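Here's a solo chain for you in structure tokens, the form predicted alone.
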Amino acid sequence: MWMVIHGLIASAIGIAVGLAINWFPESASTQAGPIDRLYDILIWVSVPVFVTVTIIVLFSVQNFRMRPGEEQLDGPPIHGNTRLEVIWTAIPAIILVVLCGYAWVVLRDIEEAQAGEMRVNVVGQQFAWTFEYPQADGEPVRSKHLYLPKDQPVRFSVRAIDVIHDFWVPAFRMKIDAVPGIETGYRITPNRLGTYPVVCAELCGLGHAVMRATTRVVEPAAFERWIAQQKAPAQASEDGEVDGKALFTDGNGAATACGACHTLADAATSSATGPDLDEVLADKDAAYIEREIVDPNAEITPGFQTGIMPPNYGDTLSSDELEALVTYLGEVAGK
């Protein structure tokens, strides 16, 4: 009667507690309302188990425990209570067996193929995320930043470059890991206008924690008009030519945003995860900085290793990009 009275009041208690805790952030995906109804019923069946046995553990550790003068008595010679086991075993395993049957049920849901959906091509890299959007009438789209249409099917197809990372929007509650050599995939319908965070959740190297980037939802018209913009010339200043300090500071749709790992002062950029700009490009030709950006393993800054830099911008970037970049850190860095 001590361990049942207890234990009600410990399991209510704990119960309204993991209710009451905000566990998530602000959901924005229809796939959101049942994984977080799945979690708010492990916690309900959880709960009550944990009580169960710490109470059972205390009331034995109380009542049973050994005495002065018992320290070498043997314990009283009792058979096993068949019943007893078979109802302890039996219990948790229909339970297991439940709870594996609801997640199977919430998974198959929220995987489901939906009509009209959009492709999203998501590549990570050390340490940035690249988005795709198809095009029926041309390349496709680029962008460092995820722009999502409201209540617009999605399907995401994940991919890495180089090593294994992992494509998390928390409020979208989904996210799956990205490996070099096979693509993966999930599907989500956002259902929230916002700016949510998209992070690595995957170890992938000293980069890792700056390895972010926003998701932004928007309506339907909005959304159609970034694709326009996206479309006609970008990364250009005002004479026309490609933007160095645009390509520097956000990536600006192509290829790399070498401010989330570099400081510049002129770019107001701060991150430690790669050498100061201001410091190891002071005084240096176009032809080092070249090289530096192309071939970024050549000569290591001491205090850094290999690694750490993409080796593939002379690919991924334009000639006319590679240029500008290389005149706009030729003409700021340690000014």
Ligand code: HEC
Contents of the next structure:
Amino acid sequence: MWMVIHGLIASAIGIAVGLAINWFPESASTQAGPIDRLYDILIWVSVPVFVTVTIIVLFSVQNFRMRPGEEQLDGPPIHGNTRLEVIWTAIPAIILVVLCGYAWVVLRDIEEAQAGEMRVNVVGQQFAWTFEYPQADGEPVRSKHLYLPKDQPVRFSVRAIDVIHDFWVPAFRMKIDAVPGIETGYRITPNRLGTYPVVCAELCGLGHAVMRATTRVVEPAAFERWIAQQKAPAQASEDGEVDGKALFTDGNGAATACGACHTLADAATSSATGPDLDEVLADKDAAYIEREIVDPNAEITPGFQTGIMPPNYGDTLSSDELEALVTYLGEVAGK
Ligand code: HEC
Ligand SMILES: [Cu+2]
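Since the one above is the form predicted alone, can you give the form predicted together with the named molecule too?
Now the full complex is given, and it begins with the chain already shown.
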């Protein structure tokens, strides 16, 4: 009786607390509802299991513990109880099979192919995401942030260039590994306007923590405008010059923003993943700066490691962009 009463009270409190806590961020996809419900049902089932085990342990410690003078005694000679063992094997097995079946059904339903899906290729690499939007008329549009039109079903096709990453937008709830050599993916339908973080959920190297991007769920018309804008020629300010500062803080779609890793007062960035450029570039000339950007592993700044700064800026920056960056850094670093 003691166990049953305390077990029921503890379970009721545990379930109430478990359901009251907001485990997940605001949801922004049609997939989130069924996943959150699945999670709540797991709380309903797992709290009583945890309580049952704990109560039996506490009760046994209280009632069957060794008392002074019993050190030499052996316990009663029990050699098993077949009926009990069948019961305590069967009940957990049934609970597991039912829960797995339910989870499988939920996953199957939310991953069903939708009519008129938009495809987005997601590419993970140390330490940035690239999102590619295939276009019927030519080159895909590439972006380092994820733009999605509201209420438009999307199928992500996920790849990795170097090591295993994991593509996760917590607000969408879905998540999958990006594995070199194979293509993985999942489907979601964003259903709430807003800005949500994209996270790499697989420890992928020293820059793992900065491997973040932004998802913007926008109205379909705004999405079309954004795609059209991206198709237009590269970032240029009014006089046709490439803006070195904008490149530094925002990157160009294919090239990761330098400001994600480097401190530079003029650009108001403050990351310490890479060297403080105000400090290390104060007395350096253009040739040195250019070489360090194109071939970062040639010479490693003391106190930092090789393999963090992307080695492919020579490809992802056009020669105009590279020149603009070098000129900009030469002018402002350490000033
Ligand atoms: C993912 C993080 C990361 C990004 C993004 C990044 N860097 Fe670096 N950078 C580093 C690290 C770490 C080092 C030090 C190790 C080395 O020298 O390779 C470094 C070194 C440098 C150096 C050499 C500093 C010295 O001591 O002389 C320069 C210059 C530089 N980065 C400029 C840039 C520019 C410009 C960009 C953008 C086009 C950029 N970095 C993007 C992490 C990054
Ligand atoms: Cu990663």
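What you see is a predicted model; the values in this text were computed from it and never measured. The term rigid core refers to the most C-alpha atoms you can superpose between the two forms while keeping them within 1.5 Å. Numbering follows the first chain given and starts at 1.
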Worksheet item: Does the C-alpha of G75 move 2 Å or more between these two forms once the rigid core is lined up?
Response: no
